[in-house]
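In structure tokens, the next block holds one chain alone, the form predicted on its own.
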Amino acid sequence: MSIRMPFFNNRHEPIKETLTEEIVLEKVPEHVAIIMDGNGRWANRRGLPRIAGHKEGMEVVQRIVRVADKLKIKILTMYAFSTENWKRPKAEVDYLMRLPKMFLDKYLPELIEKNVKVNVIGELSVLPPHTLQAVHQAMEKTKDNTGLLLNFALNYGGRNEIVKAVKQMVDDVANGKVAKEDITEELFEQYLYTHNFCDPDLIIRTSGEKRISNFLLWQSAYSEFWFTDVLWPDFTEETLKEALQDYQTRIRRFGGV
């Protein structure tokens, strides 16, 4: 079964459908993760403040959520803010911490209508109260939804996640909850933020950078990667289709033959 959908331009308006290859729904990855990079550069090239790029990027998130929902992708994980992003200028960080509330104030009703479940992974305890309130409210209001899992990585770092998991496991061994000889990869995964959903099948990174940037280090062991020079605010449905088309040509052996 294949599907055709209308394309969108960078103004987020529908434009005429173009002649492209179709996406085979049976081969759509279950879990797509995206490193949304290039907001600042997008703004700089237009003589705009960096926060203008972040605001434009926020609109792109919802557009891609709509596409993922249509394609029946089960999990969409968006790398929104890393543990290293605190090093950025305070004004930019403050704006980035307001974006979750801005996004959810605008789009949560639509997400609820579309049966999308919102989830957030990362070290949430250090987030500003207004950010924390917004994400907790969204998770609570969508907790029973059964459609697309929209997963935001917020104040997330792969190394930090692994260290935190190790500490929790060490405590459980010390308290007799876990025996050392019973530790396996499968058990370790239960201590990760992602313990209740599958690893990403496809990881997309925008802006031309070709690195993982501390994102889902454990979970990406056998993920397929797709890199594009497109800056995140210019990422369209067509760009996503290119990534999915390329993914569907690959043979995943997971170490076998």
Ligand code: FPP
Second form
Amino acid sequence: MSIRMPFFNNRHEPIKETLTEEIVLEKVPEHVAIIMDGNGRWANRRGLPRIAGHKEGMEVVQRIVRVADKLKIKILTMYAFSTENWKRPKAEVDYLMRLPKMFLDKYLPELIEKNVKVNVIGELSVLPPHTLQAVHQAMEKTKDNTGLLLNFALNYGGRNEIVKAVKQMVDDVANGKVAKEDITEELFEQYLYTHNFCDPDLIIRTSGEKRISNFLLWQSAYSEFWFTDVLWPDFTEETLKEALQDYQTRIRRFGGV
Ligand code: FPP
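Form predicted on its own done, so how does the form predicted together with the named molecule look?
Expanding to the full complex; the earlier chain stays at the top.
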């Protein structure tokens, strides 16, 4: 039998009529990945500097972690900084690099209390020491947690990840660890940052843009996509539930019939 959960707003009243439908908890996607876009526009519209949008975006991350935890989503991957984001003005990049520490200083105790496991994927070697230290510490402190896996993509690029995997595999063929004939999709996946997790079932992108922007290129082969005009800082529990509700209407065939 399905367990059903009605939609509620922050005041715990059922929310607007179009959302009175329910989420089937048994059919909640295991892995949800989010391209958090629109922070800059959110700030511009309020006459604020772009970094104000990123700060509000950081608060929304924690609000969505709480919802994901409640709905028993297993993995939440958040695109926090791409390999292309270094092209932004230095002050904005510096701020984005400070956000993980700001977030973890403020919310790590709550994440621990919620049994959340923190993880990071991306090319971490070039991150500033203060960023690395904060994420390593959070990973260490939560490594035995068994609840939601909160996975930040930080200095992440899908093409970079694939090229890095190819190079490692070529090394392993050269040093005899792997035979060319044994290379399969399953083996290749072992070389990706995401080797420990399932592929994303649902990828959400906010702010009206409809592109993948180098996010989880290999892993998204059979993901469902959901786009919304809502800017990331305005993204709420209801927006996530709207995405999940839509996801639950999809028939996933994985190439079959
Ligand atoms: C894209 O919006 C957003 C980013 C490049 C940064 C995303 C980061 C966060 C939401 C905060 C991350 C939080 C933690 C805890 C690390 P944009 O700036 O490109 O927006 P725009 O398209 O409106 O200019």
